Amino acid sequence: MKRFVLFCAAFAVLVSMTFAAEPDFKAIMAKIDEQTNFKATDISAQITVTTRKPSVEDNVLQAQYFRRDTESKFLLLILKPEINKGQGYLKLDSSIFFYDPSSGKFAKQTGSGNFQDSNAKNSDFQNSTLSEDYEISSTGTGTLGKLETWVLTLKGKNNEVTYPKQKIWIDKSTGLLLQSEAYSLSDRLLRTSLYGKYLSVEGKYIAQLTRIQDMLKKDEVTTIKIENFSLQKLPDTVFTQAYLKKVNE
């Protein structure tokens, strides 16, 4: 009887240790947002969006990128090609506006809308809100190359998310997002995104290279490259419709 009691006690300790070792996956997901959001400063950079499609010349677009995470704002001003020069995207609160200098008008868009003629979405340029927008459906582990990862399956908390379901791979050693798969409500794989060459700036991180593959058109791939990164404070006027009009005068 004494041995049985000791066995039960040892088993209880082992079980408690197992559960204690279980990671706090909500905290892990929140860490992705915390590490990649710049709440203490504005950010700006130059981005190059390159889209490759079969049998056509690569579509290369360059833009100036401004972001203010404390107010969930961003502005993209297209520099090249010449035919798109001056076009812009402005996010204010939950609304995204596209400006066309040829008409001088703004058109409201959604985060799930495609950015120009690429596989990127408008929401790809906003600050990370994974922990706010998604709940965790399942957890596991995996590898990407030589990296050990946590693998989380996510379900959107509302109808405003770009994708209702996602599967993400998180580097165990850094807590950074390495890969994501986006799914429809019927579990159809829509796109795969890879995030790499993270730049570390004052304890924060930004992926300098993102590769997005359209899984419905598997030969179509878009890459987003970020260069000339800056933390310089931006004037409030940058995040306005008036600014997009002024730079086109």
The other form holds:
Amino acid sequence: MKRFVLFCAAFAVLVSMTFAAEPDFKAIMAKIDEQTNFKATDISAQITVTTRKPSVEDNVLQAQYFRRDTESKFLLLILKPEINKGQGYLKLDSSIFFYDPSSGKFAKQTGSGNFQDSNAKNSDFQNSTLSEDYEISSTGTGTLGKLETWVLTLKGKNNEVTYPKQKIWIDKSTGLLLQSEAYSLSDRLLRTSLYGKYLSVEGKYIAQLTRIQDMLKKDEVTTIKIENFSLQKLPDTVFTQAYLKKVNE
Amino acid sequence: MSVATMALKNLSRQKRRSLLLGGAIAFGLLVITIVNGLSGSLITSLEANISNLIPGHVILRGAEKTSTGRVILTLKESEVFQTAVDKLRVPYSYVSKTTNVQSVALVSDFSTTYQSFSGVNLGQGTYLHDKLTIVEGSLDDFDAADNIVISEGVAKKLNVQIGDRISVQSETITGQQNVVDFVLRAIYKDPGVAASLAGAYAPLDRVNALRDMKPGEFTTFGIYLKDVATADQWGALLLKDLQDKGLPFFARGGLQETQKQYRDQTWTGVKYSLYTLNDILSFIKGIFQTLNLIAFLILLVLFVVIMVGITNTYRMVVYERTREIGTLRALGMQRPEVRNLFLYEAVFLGLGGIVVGFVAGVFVLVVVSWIDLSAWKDFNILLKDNHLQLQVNLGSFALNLIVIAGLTALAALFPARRAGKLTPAEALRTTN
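For comparison with the form predicted alone, produce the structure of the form predicted together with its partner chain.
And the full complex, kicking off with our chain again.
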């Protein structure tokens, strides 16, 4: 009887230790959003999107990038190449509008739509909404290079998120997103994204380099480089359709 | 001898003059016959070929708008449409139920291309089964498996052969990314410039799986009419009948107009839109109609010049024949008969030129329609079996005939009246 009681006590301690060691993955996921979203200020930067496809020349696109995370807005104004100059993407609420100065018209696009002819999606340029859009379906650990990571498999909370399933690798030491795999509704791996060169500004982080490898279209890779980062407050008029029209006048 | 016979004889007396004047009229008519024939041929071929690429001559669509503002195309049942079609006794050859996706990525092991994609029934007796020109593979038992049919141009871009796998990437109706694999079962003849309209076809339920729609659902109900020219007429009748049944409809318009209404309006439940082949082709038809109008205006300018020529010529003729007119008048010919003599001459000249010009124009069209244009691949959409269709518009010919004969008579009227007014003594005194 004594032995049984001792066994039960040891088991209980072991179980409680195991559960105590289990981190709060919801909090970890929320931390990704919290660390990369700039709630106290606007951000602006210059981005370079380079897309490599087999048998064609690299497509390099430069744009001015403005983001206001408190209202979940962004504006992308294309500067180069000349043929796309003046085109813009404006996210207001849940809608993304594409502006083409040659027609002077706005066309509604989805977050799931491709950004220009790249492997990036329009939603890649919005603030991180992982904890809002996904729930955790499984957890694990792994390594990415020399870094110890948490590996979370996420399932979309609704049927309007771009990818119904994602697998993400989170740096255990910093809580930053290092890699993600995006899957289709039919559970096919569509792309692998690597996030690097995090820049720390006022306790927040922004990945200065994102590499998106298309896993369906062979040998297609897009890199997004962020430079000339600024936290200056932007006028409200920047996040309007009128602004896109005005800069093209 | 009647005045008309005398007029004909007079024309043959001065062959060179008659040939030059009649030749000018004939040339004008040759040009207008060729332009009308070619534009009519191109429009007819375009209508017939585009019909193969779109889901019907009269098309009905349904759309829902979610609380997040997303528009979802859906038609869950077609009974109400089929009932209306049967009630109105619409003379149709086929009806179709399709799920259409504006743009998908077709991905092979070698390449990627973006096309429109349609889930259809391609079994025996369906419109596409009968109309698509298959150049490789077959449509037999097409609806039974994960088959896909693409155009020659797309097959070349993707570097695929019959039996190869093609992955299709698209958004679901709610905007999620999805991929479904298909096996290339058949390749159809390239429609050239309209390749973007042509796209790829696969069994309805497989495309529904790609779009995360339920089996049996569809986005478009299409009616292929026996006479495509009646599309607008039957479209209007169907719209009225369905509206009378209480179905909510967007205002009539083309695809772009409907897209704008989707964007600007808010509604609950399913709201429908109806458009016809002519709504889709209105822009292209407008170009051809403008071309015809320009040709007609050029013809008018040409005929103004010819009329001036005819007026001057007949003034000369009257001058040259003054003594002859005097003799005729002295022999008892009345003033109106003298006037009519010249008018008949001008009208016969005009009619001769019209007939010769029309026959020459038809001859040119026949010769052109014999030329094999299979090398003209980009414009297959404008051809029928690699040839321009021979099309002669008899209504347009009749109009030209009346207008040109009238103009010629008008041009000769002034000199003819002058000839009629001559007194016999005055005419006989002339020393020309």
